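Presented as structure tokens, the chain that follows is alone, the form predicted on its own.
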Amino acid sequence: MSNIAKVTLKRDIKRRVLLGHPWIYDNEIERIDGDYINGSIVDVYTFAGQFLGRGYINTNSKITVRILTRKPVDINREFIKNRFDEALRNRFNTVCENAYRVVFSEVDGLPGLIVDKFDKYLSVQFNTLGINMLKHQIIDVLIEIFNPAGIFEHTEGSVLEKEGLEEKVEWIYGTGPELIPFEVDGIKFLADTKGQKTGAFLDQRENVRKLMEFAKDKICLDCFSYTGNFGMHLLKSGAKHVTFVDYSERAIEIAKEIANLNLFKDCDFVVVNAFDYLKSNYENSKLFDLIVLDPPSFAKSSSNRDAAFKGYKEINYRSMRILKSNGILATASCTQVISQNEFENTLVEAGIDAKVLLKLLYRGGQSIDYPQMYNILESMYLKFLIIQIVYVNTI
């Protein structure tokens, strides 16, 4: 690859970059030499002239360069194919399952790209201008590897405007149903092409399997249920009853359809804001043996951290108050800007206010197909705890 523009970093380069983090921020760049267009491939050098990596540039984004490789190799179809092959090797036994995440952006060396597999279909997101310019080669490789019946693109969100991209929500190869059927743990699910992200969430795989051990004969609440991943698993493992709660009427209707597909009868569905639902049941007697809290991210940036802490404390406090003593609280956070310790400290504060003791039964995170890398802390977003709630006055 010739005539590549050269990005030279400032003298006081961050150790984060030297140690493998793929993001170069605008305030870390000393100068750019050579011609380029946003989205094109550039080479990155230290102030002293040492080659640091090759990636794509977008000066409209604070993250001006995203590094694809630390080697001076061509970014072509062969490069992309090698990245996919490596990602699949690092999925280990997950590739034997009916649904899993194929590529997880930066951690798999393809920043901006998300690929999920749902049975014989693929759902993809091209979240940056640079990865979007490689779209045709990426699709070509996906067809070669998977021979899918269809590939659905679900690229949307507030970040696209900064990247100079337009939303695209449509089949870009082949075709398929609006609700894509797939199976996890012997349970039939539906990925919603008109829903959130790629249509279904697969990152709680190990966590939900662990929670199944506590479900038998329990009266359960699946709060922020979306289309019902946790609740369906609880019903599969012998829960006495599950109430699904989500603000999205469409998500609840799909959850009903999923329950019918699996012949689950012991459940009901409520379309309401989960905060309001938990608050409205606060004064009632202890209602549930097991509650799941799997909310969306409460903060996209550090400027919203305080609001996120308040939200997590509120929903966990309310849940602790309507759980029976010795009840189970399964609680999650996918807010990357809040750390594991900060999330757990918030739960402790909620427990103090609720006058309960918290017994940790399980601490989990992302499933293996959502790999985490310590030098890319942004990849380590999911926190999950199973806690037994013990009322102080029952001891």
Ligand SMILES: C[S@@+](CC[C@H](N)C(=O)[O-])C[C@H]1O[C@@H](n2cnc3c(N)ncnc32)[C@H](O)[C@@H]1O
The other form holds:
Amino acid sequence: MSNIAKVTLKRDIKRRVLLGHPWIYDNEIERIDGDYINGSIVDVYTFAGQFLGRGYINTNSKITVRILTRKPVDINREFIKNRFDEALRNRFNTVCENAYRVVFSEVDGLPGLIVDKFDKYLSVQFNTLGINMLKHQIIDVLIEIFNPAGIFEHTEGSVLEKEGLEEKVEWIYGTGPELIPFEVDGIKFLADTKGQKTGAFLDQRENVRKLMEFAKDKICLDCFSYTGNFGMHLLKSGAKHVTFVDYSERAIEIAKEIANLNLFKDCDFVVVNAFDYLKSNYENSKLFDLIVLDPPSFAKSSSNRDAAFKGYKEINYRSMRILKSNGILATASCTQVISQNEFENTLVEAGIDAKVLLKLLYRGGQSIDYPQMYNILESMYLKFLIIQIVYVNTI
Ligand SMILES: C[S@@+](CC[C@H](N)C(=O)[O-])C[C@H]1O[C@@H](n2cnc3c(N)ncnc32)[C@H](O)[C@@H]1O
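I've shown you the form predicted on its own. Could you give me the structure of the form predicted together with the named molecule?
Entire complex below, previous chain first.
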């Protein structure tokens, strides 16, 4: 690659960057020399002129450069193929699964790219302009490695406008069904190409498996269920009944379809705001043996953390009040700007208000195909706990 524009960083370079974090913010840049267009490849240098890495630039984003490599190598098809090979090696046993995350953005050295595999189909997101510029080579490599029946692109969301990208929700290679069938733990699922993110959530794999151990004969509530990942697992492992709750009518319709596919009968489905549902059940004193809470992220940035704490406290408190004594609360947080400790402290506060004791049974995180790097804190987002609720007056 010749004539690559040169981005020189300010003198007081951040430790974060030196330690391998791939983002360069606009206020960390001293100057840019040479011609470039947004999305193109640039080289990053320290103030003293030392090469630091090669990545793509977008001056419309606060994250002006995302570094792809710390070596001065060509960003071409071979580079991308190597990144995929490395990502697959780092999936360990999950590559034997019928569905798994193939590439998880920065952590796999391909910032902005998400690839999920559902049986013989792939679902992809190109979330930045720079990674979108490499799309043809990426698709080419995906075809070589997986020979998929179809590749669906589901690129949407609020960041796209800033990146200068248009929403794209369509098959970009081959074709396939609107609802892609796949299997996890012997349960039939459907990834909804018109649904949320890549169509189905795979990040709770180990947590769901752990929770199955507590399901037998239990009356359960799968709250914020989406298409029913948790609840289907509970039914598979002998739950007496599962109520699925989500405010997305489409997600609940697909959950019903999934339950039918698996011949699960002991379930009902409610389209409602989960906050209202939990509150009204308290008023009606309906009691559950097991409740799952897997809400969406409650805060995208630190400025919304207080609202997020309030939300977590509310849903967990309400759940504690409608669980039987010794009942099981499986509670998750995917809000990246809230730490494990902060989440657990919020649960403790909810327990005090609900006048119950909390016994920790299991502490989990995101599945291994959603790798977590300590130097890229943004990659660590999922907290998951299985807690037993004990009424004070029962001990
Ligand atoms: C993280 S997803 C759940 C994923 C699911 N547990 C799984 O493993 O597939 C969060 C879900 O919460 C739903 N949701 C968001 N806010 C809600 C609310 N206030 N009431 C009910 N559902 C809500 C969304 O529609 C989405 O399906």
